[in-house]
Amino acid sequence: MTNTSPGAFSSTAKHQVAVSAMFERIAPRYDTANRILSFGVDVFWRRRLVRGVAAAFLPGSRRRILDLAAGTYDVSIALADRIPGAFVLAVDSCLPMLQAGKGKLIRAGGYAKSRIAPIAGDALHLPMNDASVDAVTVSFGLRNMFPRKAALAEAHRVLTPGGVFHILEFGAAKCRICGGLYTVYLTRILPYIGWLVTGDKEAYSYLARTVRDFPAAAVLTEELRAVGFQEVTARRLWGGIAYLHTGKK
């Protein structure tokens, strides 16, 4: 059988194809796996992200938001629900993930249908003009974007001056969180539970590696500054298991 795991490829194009194929396999059970693997805490982290986006808007701004790696619309729906007048472009490279979340859009009601636009697109080559959105969000998706610098630069390009990039991502598992128990959970337990829920152990072994290999907050801060972001911040959540990063154009 052909190896279609992201770790099997080095080039940008092949990596993206492999990542999309992996998420297509786990799309039907993706939300269930997230809730179980995070013990439901990911819901609260996403709410924290959405509150930050809402607070960053200036009065009278157009409130056009790009939600990268939108998946099954958890953040997109929350943004449209919480922020009056917001219009959300929900972009994901994996069309089956967007399709798996259609039921959520229907249940959310009319505001979701009229103010959320699903788009199958590549975060490294966004199908939009320079300075065309007022905020960019990405939740637990930046670590799957390769090369990361290109994704950061694209987010900076499409933001209007004064717009903010909001990144919710796991912290570096190199840190000894909870006496090292988090690393044990990440490397040994998470792939097994992911396999039980989705039937795809390879996918969750890969995702665990991406968490383990993701740079420390200080490194990501410098990467954001290197592509032009200013007023960069990094806020620890749950002792550093996750971080909420922001950078302003």
Ligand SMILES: C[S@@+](CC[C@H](N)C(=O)[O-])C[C@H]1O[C@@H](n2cnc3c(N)ncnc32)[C@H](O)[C@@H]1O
Given for the second form:
Amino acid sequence: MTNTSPGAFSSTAKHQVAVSAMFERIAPRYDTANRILSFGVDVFWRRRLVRGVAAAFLPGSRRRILDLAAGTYDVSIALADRIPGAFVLAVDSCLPMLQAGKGKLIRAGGYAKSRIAPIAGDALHLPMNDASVDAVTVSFGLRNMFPRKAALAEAHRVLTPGGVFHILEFGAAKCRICGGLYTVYLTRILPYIGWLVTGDKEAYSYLARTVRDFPAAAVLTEELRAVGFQEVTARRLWGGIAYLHTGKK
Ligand SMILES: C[S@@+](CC[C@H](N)C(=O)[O-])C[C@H]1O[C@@H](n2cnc3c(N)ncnc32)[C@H](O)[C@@H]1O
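Go ahead and give the structure of the form predicted together with the ligand, now that the form predicted alone is out.
Next comes the full complex, this chain leading.
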């Protein structure tokens, strides 16, 4: 039998098609699954990301923000709501994910909605000019991008000099006891609950695999430096279950 799950392909295009097909399948139940699987903690992690973006802007500066892998707009809406003067380009390669978030966009109200532009596009080939955005965010999206270095380089290309790339991503919880419990949760419990909520066990086994395979913070720090980012930082959240990485152009 042919393995058509994301990550099974060496070609970028085939990987992308498989990733988008997977997110298309889970899109209608994506938000519900997120809240249940993270016990609601993902909401606080995203808030930390948004606070970091707001803090990195100088008073009075232009605030054109690119939210990569925007999904159902959790981060895009928070950016538009909480950062005065922000305009958010919400890019995702899976149109059904953007469509699944449409109701949230409407409920967010006219102010936030008028400050978010949804764009179907690939983070590896952004339809944007060099140095055209003032900040880039990606929350739980980077580990789906292959090759990762191309995505980092593309984020660097579109940022204005001085702009900051903010990455929120799962980590590999290194402490002994919580690391062990986390691994059991990730590999045994999470795919099962994911299957109950979305009907798609493969998608949540894939999530567990990509979290396990995602590089350690020190490695990602080096990758960010290698494509030109400076002042690179990595902040542990919840004992390393998630990380906030930043790099300045
Ligand atoms: C786990 S979801 C994260 C969504 C959202 N950022 C959040 O915090 O809930 C990952 C998203 O990445 C998108 N994605 C994967 N590869 C992508 C790529 N190369 N370019 C743009 N989006 C991509 C998927 O379609 C999916 O919506």
